[in-house]
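Take a look at this single chain in structure tokens; it is the form predicted alone.
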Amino acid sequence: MLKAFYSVEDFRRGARRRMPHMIFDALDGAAGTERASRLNMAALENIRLQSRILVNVEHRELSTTFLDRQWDLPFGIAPMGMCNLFWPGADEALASVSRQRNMPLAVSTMASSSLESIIERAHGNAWFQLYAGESDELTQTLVERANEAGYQTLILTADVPVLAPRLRDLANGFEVPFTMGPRQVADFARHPRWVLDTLLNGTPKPVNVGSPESGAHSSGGVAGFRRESGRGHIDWTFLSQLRSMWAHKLVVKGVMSPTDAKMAVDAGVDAVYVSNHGGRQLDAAPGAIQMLSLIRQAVGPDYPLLFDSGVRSGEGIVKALVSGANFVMLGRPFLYALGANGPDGLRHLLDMLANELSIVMAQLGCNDVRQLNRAMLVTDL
């Protein structure tokens, strides 16, 4: 069956067949008319690379160092909430593969497994992504739990002052915590395998946070977090407080402005994460890759930059690296692979991405991923 998957789009189609309609849409959709999501991919596709000849590229090195850690690949798994909703056991599969491939897994505040269990399964190859919610107490509790669990990197997602409407979710009646109604029952009835596996694994829910209605969570969550809550009070003062509270690596995610990137550097964060949330927040946003070079210019040549949004291939990873990123994160593709063929699909996708990356490096005359640079871009066509 794996021979049928030759691209991320193949995995996407496979996931669409196996997932209930509303679950697939929750994964695949974006804000508004989804223009930003499409632009992310189109802008990456439009980048041209300069091939070279007669360079000895027989041996090619894909490992790199980022945030004081050696990783076997120059890319990792972006934070995604409620992964077990998209395919049962997704959190465990992602954590296991991060351990096996020595790659980082960013664990979402909205994960459907506890942040403690995920970093343990990942053998430390995990970063914690923080949504600062309505409750300062909950935010502090999450930060303390991450520290006690052994996380060495904290990612503050800063581009969700309010949750943008996603029209597919509204049309499908999708919400978190997940509820069942007649429409959902009819949709799920057409996907019995997904339903059976989900029931056997337990109804997914964001276990690291408690809802105002549910009270404190058994794993240490504090009542008061709502996915739809406004986070407009999170500002630079909060970032300064978080910097004082967190003694390890601190990253700010969702940066699309060179000015904001410079301010983040001045605030003492250890890396800036360039992203437009995969097009799931501001529909009028430019493609994230279009801002990456400008942000690289703003922060200088040596400052650590992460990148995500629209990457769908090993070639896309290369394009992000030559455009100024030090490390690349992918989100949806990993859940497409799990949805299409479970953990086997996930492993196959990782092999495919690494192989594509290596082949493109050979075409560019590059035998070490750390040698990828802006000179490999074709900019004057």
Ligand SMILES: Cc1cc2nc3c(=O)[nH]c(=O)nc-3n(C[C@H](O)[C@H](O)[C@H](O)COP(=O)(O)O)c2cc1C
Contents of the next structure:
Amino acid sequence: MLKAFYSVEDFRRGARRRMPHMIFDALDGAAGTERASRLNMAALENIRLQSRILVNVEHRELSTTFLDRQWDLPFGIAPMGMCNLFWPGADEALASVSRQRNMPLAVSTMASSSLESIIERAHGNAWFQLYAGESDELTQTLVERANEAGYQTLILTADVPVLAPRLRDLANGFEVPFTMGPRQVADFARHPRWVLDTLLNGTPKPVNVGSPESGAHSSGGVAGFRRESGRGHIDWTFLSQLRSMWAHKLVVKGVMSPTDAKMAVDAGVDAVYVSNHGGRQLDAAPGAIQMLSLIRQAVGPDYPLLFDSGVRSGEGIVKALVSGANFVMLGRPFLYALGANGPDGLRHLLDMLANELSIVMAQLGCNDVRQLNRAMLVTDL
Ligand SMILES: Cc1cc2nc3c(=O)[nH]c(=O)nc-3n(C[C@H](O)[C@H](O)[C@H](O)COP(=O)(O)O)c2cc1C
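Having displayed the form predicted alone, please output the structure of the form predicted in complex with this ligand.
Full assembly next; the chain just shown is listed first.
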């Protein structure tokens, strides 16, 4: 069975078969015409790497240090809301694998399990991703809960001042919090495994934030978070307030402008997270990888940079690292793997990515991920 998965695209196809159509679309889709999403992948594909010969690359080191922690691999799992909706038990599976592989899992504000339970299962290998804006009280509660639960890294996602329309979700009538209505019955009838497991586990909800539609109150006791709510008033003043509230590592996610990257450095954040949200926000955005080198130039050679958007292979991870990232995150591929083959699929994907990464390093004459650098890019063709 596992033999059928040789690439992220194989996992994607497997997930499409096993997930209800509207659920797959909510995962796979992006903003508007989905041009930014496609461009993310195309721009990465267009990067060419310089092979080298006669270097002893018998031993290749894949572990690295990022934000004062040692990780076994130079990549981790990007924050994704409502993972259990895409595949039942996804939060648990992602947390377990982050512990087993010593890799970071970014836990979304919109996670479908409590932020406390996820970091516990991940054995501390978890970063908390904050959506701020609905109310100061909710933001403060989330930050305090993250601190008390032992999170050492807080990621402020700053590229959702408003939620971009996703045409596939609109056409399918997909909404969060999720409700099963008559419209979905035919779609779901064709995917009994997903439906059964989802019903057995209870329909996933964004449990860390109360939602007015569901009437649910978070365990933090503050209700009222709406996914569509305006976060438009979140500005640089808020970032400096957050900086004084949070004593551990602070990261800003969704940076696509060299000017913003420099401003974030000046605001005292510990790392900048270059990302266009996997093309799920500004459809007119360039491919995220196209901005990475420029942002690296703007912040200087030593400043910590995280990268995501469009990475679909170990080769893609290498390309992001040589373009200036210190650490790489992937989003959709992990949920494709779970959708296609559950926790086995997840483990298989991780082995595949690590193996691809290691093979490309050998071809570049590189035996340590920390030595991947700009000279390995072929730029003047
Ligand atoms: C289903 C889904 C849910 C997401 N939810 C969040 C979220 O709650 N917070 C956030 O900062 N980013 C969220 N993202 C964006 C990811 O963190 C990441 O930027 C993006 O998926 C990277 O692109 P990739 O999927 O091409 O790897 C989400 C992405 C997906 C696909």
